[in-house]
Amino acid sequence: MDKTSAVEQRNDERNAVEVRALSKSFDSQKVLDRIDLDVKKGETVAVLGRSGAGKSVLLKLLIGLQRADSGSIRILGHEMTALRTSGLNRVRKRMGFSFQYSALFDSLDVERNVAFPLDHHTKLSTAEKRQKVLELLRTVGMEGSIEKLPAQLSGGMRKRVGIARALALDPEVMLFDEPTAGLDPITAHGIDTLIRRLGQERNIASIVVTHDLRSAGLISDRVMLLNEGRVSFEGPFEELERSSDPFVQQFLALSS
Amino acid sequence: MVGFLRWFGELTFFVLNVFRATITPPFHFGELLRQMYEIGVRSLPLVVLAGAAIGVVLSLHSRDSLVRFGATSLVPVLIVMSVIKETGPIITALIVSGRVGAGIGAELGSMRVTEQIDAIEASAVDPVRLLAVTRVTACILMLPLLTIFANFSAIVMGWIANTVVDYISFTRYIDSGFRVVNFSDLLPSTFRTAAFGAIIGVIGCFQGMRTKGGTEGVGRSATSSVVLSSLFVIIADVLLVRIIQIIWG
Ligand SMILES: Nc1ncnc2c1ncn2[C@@H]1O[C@H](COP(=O)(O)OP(=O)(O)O)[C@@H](O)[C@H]1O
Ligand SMILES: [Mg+2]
């Protein structure tokens, strides 16, 4: 075995998300162009660009709510752009997606929301639903809005319970679709806290799309920054301030 | 005309994906429940209704054409006849084109574009199964049983509207409308209207899962849900009443 392939398994081992030369176009749209991003285990990655810069697409892609047009992602050792929807759904079992309008489902209260996952891919009785319920809202901070349907809360705790329902089934990747957009700071803190706990204390594999440069390094071990579909840095915050890079510099510039 | 095609492959597509869904387990029963109540129950105040309206409508046209042959004591087994035959089943199917076909095209259509399908789709969940399988199922089971009700309904406004005219007892009246009518006139004319339920859940459920252009396209969606169902169900009904006639006769 050469030392490339030796290397090679033991990132399988090791990384939770292992993407490759991904790229996607929509039309004659080139959105996302030979990405490559790894996050290991109990790692929180933040992902940054300009709106438009294709994060949301990158996230639906590794999920596969969308199809990339080549290039590899292998989520927990699964080549995902292989796998027919039976296969997906394994896989996804095992993921949490924190959409960036929360996505909560309109006709369900906060508990059906959260329950969701548990509904469908559990054998839980009632009653430990609601307390394996209760303990993901207690986490996100919610455990007052139970009974509450989508249209009473604000968007901050929309997010929260957003939160809640991706975590229900202890995924072991989790994708955050700007979890912090549009909240008060304070909240937004909570968030960010909560983020960092649970790559600190459950080791999941955190992916974070996020316009906020100061959550950016609060929560992240490495962020990527993207720009007109490729990857204008990557590596830890502390490094992307000394990037000589012209669109890094102006990012950071304007950010602050 | 290659988006059409290309929006019919789509479609053909969709209704295989439906029907291996409907066979297949997982079943989502607690949803099939609530969407049988959500358009059934819910519809059945408006098909009285429009049955009502038609029940005295044939009535009136019934009467002022016999009454020029002298052959009045035939308006009950008009009346009858036309109901069960057509106007009961296509009144019906109409109807619920209208307020169940805008009524899916629309929740599923800002399901879409509030990204809520997506969100059942990263839950490992098919929404195929879930929100369609649901409610193409609850429009099949449901219309006949509508149709039931808009027939029963447009039967007795005839007889109330003929009465007032002139009086025959309820029981003569369904003696005589009856007495020419059979079970092979019954059974097709009412049961097609599943096939009906399938075309109004189907268009439904795809052009609402398709939407894009955020609130704009959710009411486009509405929109197209209806005017194709409606299309639809009414060319359907002419190769069914055809068929039907083929076979009994
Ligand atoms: N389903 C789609 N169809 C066509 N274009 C899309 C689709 N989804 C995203 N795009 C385009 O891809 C680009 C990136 O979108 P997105 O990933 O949402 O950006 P952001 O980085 O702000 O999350 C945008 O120009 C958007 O218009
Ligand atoms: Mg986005």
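Only the largest set of C-alpha atoms that superpose within 1.5 Å between the two forms is called the rigid core. Numbering follows the first chain given and starts at 1. These numbers come from a predicted model, not from an experiment. What changes on going to the form predicted on its own:
- Relative to the superposed rigid core, D119 undergoes a CA displacement smaller than 2 Å between these two forms.
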Second form
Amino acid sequence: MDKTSAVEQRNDERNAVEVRALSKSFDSQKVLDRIDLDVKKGETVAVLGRSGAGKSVLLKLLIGLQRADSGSIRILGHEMTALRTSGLNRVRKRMGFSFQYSALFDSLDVERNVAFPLDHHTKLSTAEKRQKVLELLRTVGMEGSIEKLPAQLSGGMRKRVGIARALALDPEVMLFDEPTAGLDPITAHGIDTLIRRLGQERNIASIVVTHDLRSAGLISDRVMLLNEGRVSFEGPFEELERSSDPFVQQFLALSS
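Since we've got the form predicted in complex with its partner chain here, give me the form predicted on its own too.
No partners, no molecules, just the chain.
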């Protein structure tokens, strides 16, 4: 049986996410090479990098969808690499995952999509679940679309519904995979503002994988830039812009 020690409880109070020397390879390709990362509650870290730099793999390792080759992942004081399925599931209930393409159920309306985690992981009554769903949809500005199907929503609206669903169990850690991908600048700005507000108001530790430099600058307390599996830069976005590192300069020039 998985147990939480006093040390884990103390770590829970300090950092919501602690990653140490995290490595992952696929066959002979090393995707992540001894990555370190800390994220406090209420803090948002944007993860940048070229395609194939390991950004999405990092998210999958954090939530336990893939196993690391080596290193440590502590989420809310729990060593994820040591947990069995039951232990992973307990920690996952305290995490939210916003998928790149929203991953809504096409046959369910907005209400049932957002209620899905509540149906499977709570004992709330029907009336309590509906009230919770309405509150979540108001939080993301989608309360007027409760009866619509995903096919009736724009890309930005689907993203908002996906975020509402990810918030259903009141997570302490949120993982966002390309939350503004494919959106026009105005809609993307709205999603960015929402992510920033949620982190601050709900004291959520957020990790946001993005290719969008403007988004990273708006939402993040810190950014981490990956290059060939290693961290090329970590710090405030303003320092990234001032960096003299050749890769950082090249990345900024080609991404702007």
